[in-house]
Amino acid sequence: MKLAFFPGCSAKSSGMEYAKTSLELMKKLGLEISCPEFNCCGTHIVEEYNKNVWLALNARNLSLAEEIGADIVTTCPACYQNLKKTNMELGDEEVLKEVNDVLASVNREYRGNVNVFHVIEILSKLSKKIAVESELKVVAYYGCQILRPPELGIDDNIENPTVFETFLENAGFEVLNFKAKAECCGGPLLLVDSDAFKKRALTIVLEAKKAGADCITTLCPLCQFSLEVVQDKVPVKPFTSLILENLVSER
């Protein structure tokens, strides 16, 4: 399987280790992965802003993928969601032909004929590969923007998901139940009111205390930020690192 990685704005400050792991641990899978010079996907603040603008940065990315002939993988939700929903909307053949002639200013066109996906959906396809040993008992935290919308997110339970927590139990952890798992984290306060951002924050971190947990990974570069700004008790561990540090083989 060929995929070319995005590792969203992010991967250059707090979600650093998250995508460096993501792409280790990809590789050492034995998936083919490319790296093209890919643009900020713009977030909800550019489509807000100005959505030909935010179909036109998405569909550049599409593009370069598309152009290596590989599939997008993503860490960050958000890229994930603004990524699938511009291949959606693209899926108009109207929408498409505008688009493709912003594209040809930079000699560009995108065809349709690339998919998104998310490190959790390509990795759990694999996880008979991996074997971890640790004593560690983990809690597995989605956040919410990796389920929802439903026709946007990962398919699964909006409420009640399970891949995540099957995925590392297959490769070896001890996984609690964790009823916080699908709760919003918070982030999005942190710039408008910081102290209901610690609030709600610290309640996921409180509720995976109380579950038992030596640790909390997670799936999003955001959630794992947010959980470990405000306290420093639990560890807070992309889900990619807790398992390289603790891998016994790629089976």
Second form
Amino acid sequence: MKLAFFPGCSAKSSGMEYAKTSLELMKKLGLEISCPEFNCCGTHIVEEYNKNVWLALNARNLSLAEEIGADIVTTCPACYQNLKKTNMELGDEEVLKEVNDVLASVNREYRGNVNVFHVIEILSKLSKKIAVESELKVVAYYGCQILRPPELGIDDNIENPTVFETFLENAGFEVLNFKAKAECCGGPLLLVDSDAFKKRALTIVLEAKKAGADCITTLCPLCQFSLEVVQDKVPVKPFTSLILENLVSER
Amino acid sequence: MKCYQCGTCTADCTYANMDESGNFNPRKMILEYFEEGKLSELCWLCAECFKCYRCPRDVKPYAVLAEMRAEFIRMGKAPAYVKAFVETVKNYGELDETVFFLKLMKSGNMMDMSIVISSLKNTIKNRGLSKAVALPKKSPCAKEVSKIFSIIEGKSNVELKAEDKSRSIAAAGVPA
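Based on the form predicted alone presented above, generate the structure block for the form predicted together with its partner chain.
Up next: the whole complex, starting with the chain shown before.
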């Protein structure tokens, strides 16, 4: 399978470590990955500002992957959602034609042949190849957008997902039961209500502490940012960093 | 109205569960929106957690709140971060976080300083000091992105205004 890596905008600053280690780990496992010049997915902000701009931005990204015959793999659950949602909406031929009329002005076209994956979906299929040695007790934190809404989330039990823990356990970590695993980190509130943002992020951290975790591991750059920025007592790490730091073999 | 006012959305809502004032109530916002066409400014406090997906009538409360925000934007009544976000993406091809935060500050949106400082510490840790303070660069795709924006914007007439509402919105919400 050929993959195009979609790092998301945060990869250039707040989410840099996550993007870097994801790419490194996937390459170590022998995946064929290229990095086209993707643009911002626009997220719900551009979608609410102008639906057609949002569609065209995401269709441009999809067309870049299609051009090289690749599927997209991304670290960011928000980008994941936006790309998947666009793909669904472009299933309507009329919408696809309208969007392609716009893309024509930048000499691009999308035919609808790209699948979108989150990095956990790719790596969890390769878990037999990964072995770590670690004494750390970790909790796996999903956050929201990797799971919800159901039509855009990963294929897992939405109320009690397990793919993330299973993956970490197979790799060799001790993973603790974590009841806040699919609760919200408050990230999007940062810009509108920073008190609520801090309160929410700290709630997740406290739950992890209660569970006895040495480390919280994340799969979303915004969750990573939120949990890290409000405290420095409990280490928070992108799961790909945690694996690389403790990797003993890629079988 | 499809919604039969069961309140599952409010019971599941991340923000409503933190809001001791009880003002943030998606069930009520949806009722007033469908019955009276009323837009509630509180829609900007939605945390995008999609917990309200469990709606037994499949109203998709998160989508109703998104539609309210879209209507506010069309009326020129969006919080400043919307303009800062859209303009950054339009001009840079991506959300350069430095450009975005500078634009935000220029529009008078005061970020929480404790967050700004620890976020800066994070950036330095991730990027190294020299790159953390480097000037933002346009993404190679910026030209194509700007073109896509202008072609479509030419056909619509939404004007973004930088009106800072973050404090008035938050004042209605969670007590510190």
